[in-house]
Structure formats: C-alpha cells, structure tokens
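Here we start with a single chain on its own, the form predicted alone, put down as structure tokens.
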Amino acid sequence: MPLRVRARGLSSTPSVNRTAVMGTVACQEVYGISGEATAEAVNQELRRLDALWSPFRPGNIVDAIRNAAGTVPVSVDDDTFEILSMARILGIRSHGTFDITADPVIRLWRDAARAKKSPPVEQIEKMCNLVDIADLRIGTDRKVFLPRAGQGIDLGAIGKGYAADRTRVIYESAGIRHAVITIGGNVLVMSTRPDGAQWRIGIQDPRLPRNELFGYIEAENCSIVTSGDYERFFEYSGADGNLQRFHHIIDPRTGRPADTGVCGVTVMAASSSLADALATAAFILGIEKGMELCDSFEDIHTLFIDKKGLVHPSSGMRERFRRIANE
C-alpha cells in the first residue's frame, strides 16, 4: 500500500481528514481555505459510490445485476455505466487477467477466508466457468446483462481508482490546487506540494511490518496504485498440519490466488482507474508479461517487487523511484 512520506517546509497547513469507507480508510490532506468543506464533499462522494458498488450492500446495483443474471437486463446509473464500460475494455485488453466478472470466484474465496480453509477444487472449477468478461453486455441504453445465472460483477480492483478520479473532479471544481488522498492502496496527488516540490509517496516493504517503507516515488498530478499479496490474506492449517497462506488477488483464469513470483506491483498513471486495473492485471501476469501489458499504454510507469525483494522498475519509474537504504 502506498504511504505518504512527510516532508518539512510546506507553505500552508492542510485540512486533514480520515473516514472509513470502501472497506478501508480514506485519508486526505487538502490545502486551501475551502479545504475542510471540500474534504467533506469528497467523503460524501466516496460513500455514495461505496453504497452503489459494495459487495456487502444487499439491494445495490451490483447485487441487482447478480440477481438478474440469466434473466433480464438491468438499467444502471451513469457512474456504473462508465465504470463497467471501462472495465470491459480493460478486461479484454488484459486477456482476462483483470476481469470484473470474477465475482463468483471472489465470493467463494471470501467465504473460504471466513471458514479458514481453501475451497474445494470442484467448487473453484465450477465458479471459474462463470467468469468471462466477454459475457458482459452493455447497451447504449445503459442496460447491463450477464447471460448466465450465477454470474456477477465485483469492482474491487477498479472501484477505488474510479473513486479517486471522481475526487480529482471535486478538488478541481472547488479550486483546490494541492491535495493528496489515499484510499487503501490508491493514492492521488493534485499538482505538486504547496512549496513546489514533488510529493513523495512511500512504498511498503512487503517483507516487513506495516508502515515500514521500501522506498518512495516522487510524483505530481497523477495517481499511484499498489497491489500486493501482503495486505489481505488468510492462513490456516492444512491436512498435513502445515500452515497455508492465501492472498486476496485471484487469477480469474484459474480461480486461485495468483502466484508468479511477485509480491507487489505499483503503477503510476494519470488515471487512477487505469492504474488500479493495471496493478491487478500486472500482478497476475508476473514481471515480464505484466510489464509488457503496462508498456502497451501511454505514460504508464511500473514497479515490481519480487519475492526475493528485488526491484524491477520500468524505464520511466527508474527515474522516479528512490530506494530507502536499510539502517
């Protein structure tokens, strides 16, 4: 998860705001006389989007799409239409490694985490057969349809990114020039810091406890998103008595937690939605293919950390990433 690296010498005092939303904590630092009111407007928008797309809110739009799968199309609001349209394109372009129709598999593993045991192989295969981004039908009339009963959508790998992009719109509309918001593993920065220096966004060391930094990225007016196997996972004792560990990033193609030798991927882009989706897809693809996917988009910078702790930056990220020397 990206973390803010504090720096001295800021030219003004920000309005600092924290709120629990989208299954995490959103943290804002907003500079300007309207900072406090703007931060609250952002919180309201985050809560609105969370209500629309949370997998834990019965009766919301994603619940309606799941319940109507195989029967009738569902009319959706503008934001849901936009995020689903974007997700479908990115799902196809990533060859299914980013796939919002992975909902049946994700729900299966979520139940497994509660029960502290892995799902049966036959259940994984059954749920995996319901996953196919090409099945998602989105009409120009803003009607959405999944053709098979049991299918559903999960926006966990892009929803926070979309929310961060909406935050940018709110900041700009309020005349805010300098701000930073963190929503889980998603960070968005507006312009530079008030003193003109670049923001420093810390990257968690995946091998150490929370808030122990591996390095930082110098950034301005962009979004930085990290996906890692160390943020959300569960452990249980297997039949052989050995401890088994499963993380939350599921490969939609296999229905199992991705295992490509990567423990963290950070993507830097103008669009937080795009960075969010690519961070997930790149983690699942692994270093070589993940880098190739990210490089197929313009102005995307990527950083991989493998399970040995080695850093693999793209050429653009190499100029921006600074390693923190271990004492």
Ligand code: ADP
Contents of the next structure:
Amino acid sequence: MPLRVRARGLSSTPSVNRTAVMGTVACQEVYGISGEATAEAVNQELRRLDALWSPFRPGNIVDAIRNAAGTVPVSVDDDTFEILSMARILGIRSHGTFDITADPVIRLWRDAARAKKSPPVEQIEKMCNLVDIADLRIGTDRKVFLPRAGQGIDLGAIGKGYAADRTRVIYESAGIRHAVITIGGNVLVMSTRPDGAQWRIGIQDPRLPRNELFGYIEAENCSIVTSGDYERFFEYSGADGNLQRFHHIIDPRTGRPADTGVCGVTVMAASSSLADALATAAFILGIEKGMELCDSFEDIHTLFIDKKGLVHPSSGMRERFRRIANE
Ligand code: ADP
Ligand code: MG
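Could you please show the structure of the form predicted in complex with adenosine-5'-diphosphate, as a counterpart to the form predicted alone just displayed?
Every component of the complex follows; first up is the chain already shown.
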C-alpha cells in the first residue's frame, strides 16, 4: 500500500543522515523536499553544542567554568544559561541524583577507566565533597559561579536532550513535519510517520547484543530517552585479576556507579532535556523512587527494566509499550 502523502511536495522516502557527534552517533530520517539540507543544518547545530559542552575541549565554556571555580563568575551564552538553569532545578528536584556538579567524581571514574583500576576510596570521598547542585550560582546577569576550587559541571546527562530539543526547533522552522532523530539513547519524533501511523521506538534488550529489541513504544511528537548500564561502560581487571565492569552513571551520594537493580530506564516526555535528566535520575533512584520522581511531573511516561529482565511501566507507558517475545 502506498504511503499516504499528506502535504504537496512531501516525499515519501526520507533523507537519512548519520554523523558522529557528542561521543555517539546522531541518525536522522527527515521527510520532505528540504530534508537533506535540514538534516545538515541539524548536524551543524549538534557540532556547535558539542564544542560548547564537551568535557574534552579545553577552552570551552564548561572548561572555563571549572577553571574559574572558587575565583570568578563566568559570563555564559544563551544556550549554556538555559541548560544550566534547567539542570539546576532538575538537580534539586531529583534530590541531587541527577547532578551536573558531579563532574569531579565523573572525571575520577573516567581516569580510573583509562588506568583500568577503580579509584582510591579517599579520592572518591574527596571528589564527592565537591558535588552539590545547590552551590551552582546562576545570576540574572548570565554569570555562573562555582564557589570552590576543584568544582565543575558535566552536561553528559542532559546535553543530548537539549540538542534534541534544538533539533525540533530547526525542523519546525524549516517546515519539516515528519522526522525522527536518534542521538545515542535520545530519540525525538516529530508528529506521526508520514502515513499517519505512530512511530515505533525500539527498546533494546539490555541482556542481548545491540539491536535485539525487547519491545517498542508507540509515540508521536515527543521524545523518548533511555539511560542504561549497558550502553557505555568501562572494563578493568580487579585486584583478584578478574574482569570488572563499571558503567558511566554515577550516584553522587556514594560517588560510585549507581547500583539499584535497574538495567535501563526509558522516559517519554514532550521535552527531551527533561526526559534525559529524568532518565538519569530515575536510573540512580531505582524503580520505586524513580517512578515517584517521574510521576511528580505532568505527562511523563516511564519504563524500567530491572536486572532480572522484568519490565515496570508507569500506567501511561503500559498503553504505549509493546513487548516483543524473543524466546
Ligand atoms: P548517556 O550519556 O549514555 O545517554 P545519561 O544521560 O544517563 O546516559 O548520562 C550519563 C553521562 O552523564 C555520563 O557519561 C556523565 O558524563 C554524566 N553523569 C554521570 N552521572 C551523572 C549524574 N549523577 N548526574 C549528572 N550527570 C551524570
Ligand atoms: Mg540522561
């Protein structure tokens, strides 16, 4: 059956565009005659935000804020002001589980991963003491300040969501109605599919190799973000010589990779930044408290997959999630 084409000039085959950015791959499917050019414009925006917020670009704004910690406030651009303001509120609402000031601890674990051994306990404690979202001062003059030397910010758990929200604005202003973009675990869908059906967003089975789907979520015009311990992790050999594994979501309360029996959390929301931050917070909080946090926001649907492979959907998610039997 041919696709039902809704607008004149709307091509039924999308422009498909893939690019490596933000430490992952961004993949777009954009419908419409300006699809290809718009996808390129989106890539440029993703690269711009990556340059601003990457933890690996000396001299960018994140680096400047870290270097000025304990000394002087730093003037920031509009995007940085916006993401920091949002991250601060969400950090406080998530009881500091999603906490962009976890930067010193995150760096410690990143270095540990490179050295292939876990960080010394005293170092974990020292770095943990520098983490406190309430310390982050954001003035109405767009000046940002961290009061103690050694403090820093890491936008890894919200930056891709912010980028997806910016993408939506670019699609809208280019007149694109139907599109989907995936940036790592962040998915944004515009409207429905061109044939009017809901998009289907695959949820990977955390225990199976990449691309083996556990189920899918039917959705339109929203963002769906997954945080999991299986996407990015470090391996190192432990004191006993056995291979150990730690993943990249750090619980700021312990200074260690979060371990609450959750394998993956998927959050569906209108705002991708919100979904991204909540997915990270919910992963750290675990099923019960994580669900409570997500439910305290309006129109958020959540799905947890626990380490036994059991699915825990919120009531709204139950209507949208379809399981695929792999057995
Ligand atoms: P992914 O980056 O795989 O999409 P997340 O959105 O959960 O997953 O973000 C994890 C990244 O966020 C880490 O790589 C690190 O840079 C940063 N991070 C880790 N723990 C926290 C935390 N508790 N709060 C805020 N950011 C964190
Ligand atoms: Mg996140």
